[in-house]
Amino acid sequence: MTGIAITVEACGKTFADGTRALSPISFEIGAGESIAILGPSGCGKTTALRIIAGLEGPDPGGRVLFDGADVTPLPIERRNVGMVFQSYALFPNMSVIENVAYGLRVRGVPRQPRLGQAQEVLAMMRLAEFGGRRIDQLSGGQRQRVALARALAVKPRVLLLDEPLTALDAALREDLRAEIDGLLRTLRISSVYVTHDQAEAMVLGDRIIVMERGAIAQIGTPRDIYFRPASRFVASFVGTMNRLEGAIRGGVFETRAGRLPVDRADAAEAVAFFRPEAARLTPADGAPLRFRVARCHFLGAAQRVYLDAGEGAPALIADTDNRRTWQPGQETGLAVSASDLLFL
């Protein structure tokens, strides 16, 4: 398998009674890149999908290319792409090995050649004994391998997934995004991941489009899209983040809870934004803001203080070290670099 290149050009749908569900949007994807797009329900990162998949198709004047031939008025059966969805859609009636060979026997593939095939993807996914079972018979995440094994058996141009992993539980929905992410690495195939979870799209994504209300927010790399939101709605939808209220004056951050060193014009009003990584515990005596503690959570390798911001405000939260305990009441100090605030 080898990645080809994808175009999106100014892609929006609007659906038959009127509901806009994507604002026209543009992007490209590099041969072998794999894009996750990330976003809340209801943004438009599904029906994105489904056009590049050819499932939709654009409002007039969006077009979709395939290493620079338009595909647009093409259906799905003729773009040559793998498609693993959120309900596995597999066959009940059919073995395992039946359901990865479909796609093969429906391009006319001969009995024996595509059940070699199948066979082969299958010992891929490390499901080479389970050809012979029934559905059924078979786990989520086992279900969840045969699905991706179908799409894979056809040798897709491209992969496209919708969330696969939503209904597995945490512990096997981290394992299977491992292996998702150790394959895709593996073929090099053009892959666009589609997802809510955050984490997945930062380990899944060479980039991440980040969609906002049916148009696209940001696209960067996962460390872009961490460190460097482009707006309010990428800090806070991507990871966790603090928020501040205050004023600039003399390269100062002037706060109710005390005053931080920045290196910014001054702003009569302005609001800080910052990680709970970034944000240092210290004596309260002389730091540079003091807040109270509202209460901790003990996570094992870590722990996670909120403090209380006051007057309705949200609690201000600092990721620690495991080691000290804190109490609700207790005084603490609270130190942050200015390189670790972002004033969006």
Given for the second form:
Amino acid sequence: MTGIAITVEACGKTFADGTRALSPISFEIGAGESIAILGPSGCGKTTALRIIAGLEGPDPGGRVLFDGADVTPLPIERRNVGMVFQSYALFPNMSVIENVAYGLRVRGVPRQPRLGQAQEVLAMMRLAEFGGRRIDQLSGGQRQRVALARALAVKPRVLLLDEPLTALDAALREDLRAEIDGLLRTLRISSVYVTHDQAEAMVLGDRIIVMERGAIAQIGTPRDIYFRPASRFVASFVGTMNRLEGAIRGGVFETRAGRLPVDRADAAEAVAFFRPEAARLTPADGAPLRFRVARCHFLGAAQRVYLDAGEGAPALIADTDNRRTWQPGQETGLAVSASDLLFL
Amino acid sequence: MTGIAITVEACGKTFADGTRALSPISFEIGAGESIAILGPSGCGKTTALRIIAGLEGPDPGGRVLFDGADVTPLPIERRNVGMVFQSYALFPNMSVIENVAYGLRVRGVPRQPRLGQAQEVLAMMRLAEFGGRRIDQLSGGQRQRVALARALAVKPRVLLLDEPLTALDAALREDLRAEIDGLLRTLRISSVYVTHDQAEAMVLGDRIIVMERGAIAQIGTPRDIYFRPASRFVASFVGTMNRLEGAIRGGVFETRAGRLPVDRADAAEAVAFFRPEAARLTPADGAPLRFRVARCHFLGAAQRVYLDAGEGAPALIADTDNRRTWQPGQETGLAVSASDLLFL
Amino acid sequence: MTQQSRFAVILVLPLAIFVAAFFLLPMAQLAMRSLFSGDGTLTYAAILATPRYLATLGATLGVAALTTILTLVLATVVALFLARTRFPGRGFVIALLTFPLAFPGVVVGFLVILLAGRQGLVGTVSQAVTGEKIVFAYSAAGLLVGYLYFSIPRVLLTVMAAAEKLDPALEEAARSLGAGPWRVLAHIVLPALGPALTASGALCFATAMGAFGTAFTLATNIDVLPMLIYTEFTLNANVAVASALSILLGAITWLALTIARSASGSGVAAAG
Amino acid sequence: MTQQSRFAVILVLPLAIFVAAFFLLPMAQLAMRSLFSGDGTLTYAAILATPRYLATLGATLGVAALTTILTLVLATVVALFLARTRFPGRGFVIALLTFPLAFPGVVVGFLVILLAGRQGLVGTVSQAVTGEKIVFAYSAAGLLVGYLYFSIPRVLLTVMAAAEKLDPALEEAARSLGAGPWRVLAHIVLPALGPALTASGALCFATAMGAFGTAFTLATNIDVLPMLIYTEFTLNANVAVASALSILLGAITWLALTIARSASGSGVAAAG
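One more: the block was the form predicted on its own; return the form predicted in complex with another copy of the chain.
And the full complex, kicking off with our chain again.
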């Protein structure tokens, strides 16, 4: 079941009422690669997936190639793609195994061999004993695993997943995320995973396409996206980001709370971004930046300390280990390495 | 609006069909204290809350005292408690401000003063401009803030919250959690917050009551619960916990993966628990415990490394910083301080 | 999408022709026939000037309105009770209460005669107790009882379904704010049942306006609109008046159904 | 809880008496009267031995069944089209298609006569075109058209609502697995509409079984069960046979309604 390479060329989408869901976008997916498309709702990520699937056609000029062959005019039923939906979309009038075998039934595989193959795929998803169940006898997590089995049973050329975990609750979401991760690594099938959840995108995507308002904001590995965001949007959408305003004069970033050495040209107005885990709390005396603690949340594995950044500014967040305690009102120093400061 | 002390004395609950929802439990809530009741679904936490509220009566012998006065026979409408529900439970036939003013209307406060007071509470919840809206014009987060305003408008003696954030999505849940935290700190009202989410319990509870199958498993501060869990159930329900089996001989814990010095008496069978953030990954050479990396998830702020603990055993989890990369199959050392090991 | 649309058009084309011919033409015909009477005057004006027609219209509206009000009151009380309490035999009580749904209007009329006709139960009992025989099957009261007979079960089922869908937390919230049972009922429960009550009430009204079998079987001494239409058309061959009355009845019923539909958001219909 | 229960009991006690007296006694009476005919034989046996009764029963069941099948086919096609396509005037088309709901059975009979009666549209057109006047209002065909007239809109609304509630992802999933439009229709859409089709079909059958006004107005040359009950009771004063036929009709309709209710989970009713 090794995957194919997919090329999306200048695919835009304008709906009949004139709304533009997608500006023309282009990208490539390597054979066997897992791509996560990440973005807030309405950013066009699902439209992009549906164009690859063949459920929507791109605006004139756009093309979709599977291993170099133009599939743009083919409807989804002739593209041999596996799809998994947020709502599971299992057929309620069929049993679990009939659902999984449905693609083979459409392809004319006789009853005995198709049920055998379906049973194999069910076993791979650890659902071997569920074949005879009705869909409404399954939990949400089991349903989505049946949906995955159904999509994989036809040995698709690419697996397309549209927010498959959004309908599940947190604990289950994490389990199934790990399961999908294992599946994609084992099968080495090409896949496109649409999500608004950055943790899912980080874990499941070899590369992530971050989208914003119908356009691509950044394409890169999870580390690229997290450590080298291309824009303020990407910086704040992926993970938590602190924002510090000030001015740069002679290699020093001057803020209301203090001064930090930086390696940048002078600027009258500069905005620095840094991650909560890059913020180190130090004794107040002699610290480059000084703040008062607004509140501290003990979260078990870690503590999140909120620092008062002054009237009207959002609190700065520092994530620290879970041992030391912090009192509201207490003064603290804050250190951030120059390499952890991003000016965007 | 300073709160009252609440005493729950031997309150059990057996339903008409004989099911026991709650074994007789007893605990005290100090004036102005925030208590979180934490547990999986069906553990009796909601029943406990409903007994405090007066929506259910305890089995004979149980008593509920408000500031020393027995309120057991009083129905909820005569207890002056504020309640917030998972489903918001806003009255769809009333506008936002009418909802907030409803408790005052029932108390016979004339129209003008009651709308004035309701408007004040709305302003406190940063909903001043929403008074005229219909309920279905609000988002989920706004609805729950209106429900909070409605409960607070009657200046209740205690605020009871039944999974108020469960119906909201993750980002909103965190915002509103911080808002409720601020509110409870500012008003110093006694409160009981029922949840199955340990992060909510940690942030909002001065003390946490962990419940399991109709009984109290542990009462303590968030740090007590996290660092000194009273049982295996508490240890694994609150936060993530690794489990390592072995034997203790002469002050050394011997496991399949290596040996760790411990300060405990000999035992032929011992199970050690430790947190993922207490696990330090070290070079394999000379390390006390050695494992192979099963997989590594880059999560942005941190990395979660899964270590192969051998056939049939669940993978051990080590949370590390986000910089170093780990390859599946690679050998690594694991160090855990003796003080971070819990034998339960 | 275009492929799906084309597929749909192929399916529906033969239907368009059927619809035009069988649905719309007779209705257009009805509207045309209703405009002028045999003597050339506007039929609607003639109807408004004829006391007998006006009286029938008034009586029909009156019985239908009274049926609706009584049905709503009785059915709501029973529905709230049944939705909130679980007791042995509850399912059987619901089955009995809704059994009259299975009887067409003719049989309901027949039941009213068995109850309050000349040899009916009420008459027999009242004669034994007071010496006076009470017979009301053939009066407006009999008609009302007949209409209640088939209205109550319908409204009961709708209101019961709505009451069971009510979030119990709504009432608990009101109680936590200090409201006792009657206030909870008046401020929370009844308003929340509003759409269901409006929808089933409007439907009940529409059904009562168009009911024919019951009235006909009772051969009641008050005339109702569907019977008048029947009489004018079949016996008096007065097509113009029958048409105009049909349009009038159709318009009233349509209005009631529109109210019901916008309140419930689902399909509802007049009496068959 | 106990307090709430006590409150509910106080509300419902007067109702219990009303229900017993007005709902159950007449039904019990009906059942008793149906047992023995005037000459002492079992009425049900007598009915089964009388060809005229059996023929009427067969004709009623036949017309109702045919109405149901035709309605389901026609309404499903139109409903699927209307649920899937958006075009200008769609709301108006739906309003026109559902307008017949506002007419009671008497008016529907009247419409059938306007369409296919002696001076009807079909007759006029057919005479002009072929020289032969087609008149079918007073036959089984006329009755069928009348029943379709009020059945199609009801089923249409139900099926449309069900089709609009269908998760579009179901069809997309089937297509992604290689199924073309006809397969999607046969394997996915129609089975998913199953409960709605069963419920509205059973309701349609129950309504057609009990419809009286249409049949009466058409004065059709085929007899249907409600008319037979009316005739036996009112004209022949044959209470036993009328009672037995009512119970029979009630049982058939009740069965259909039970099927409809278990398929849809909501309140449904026979013809008024």
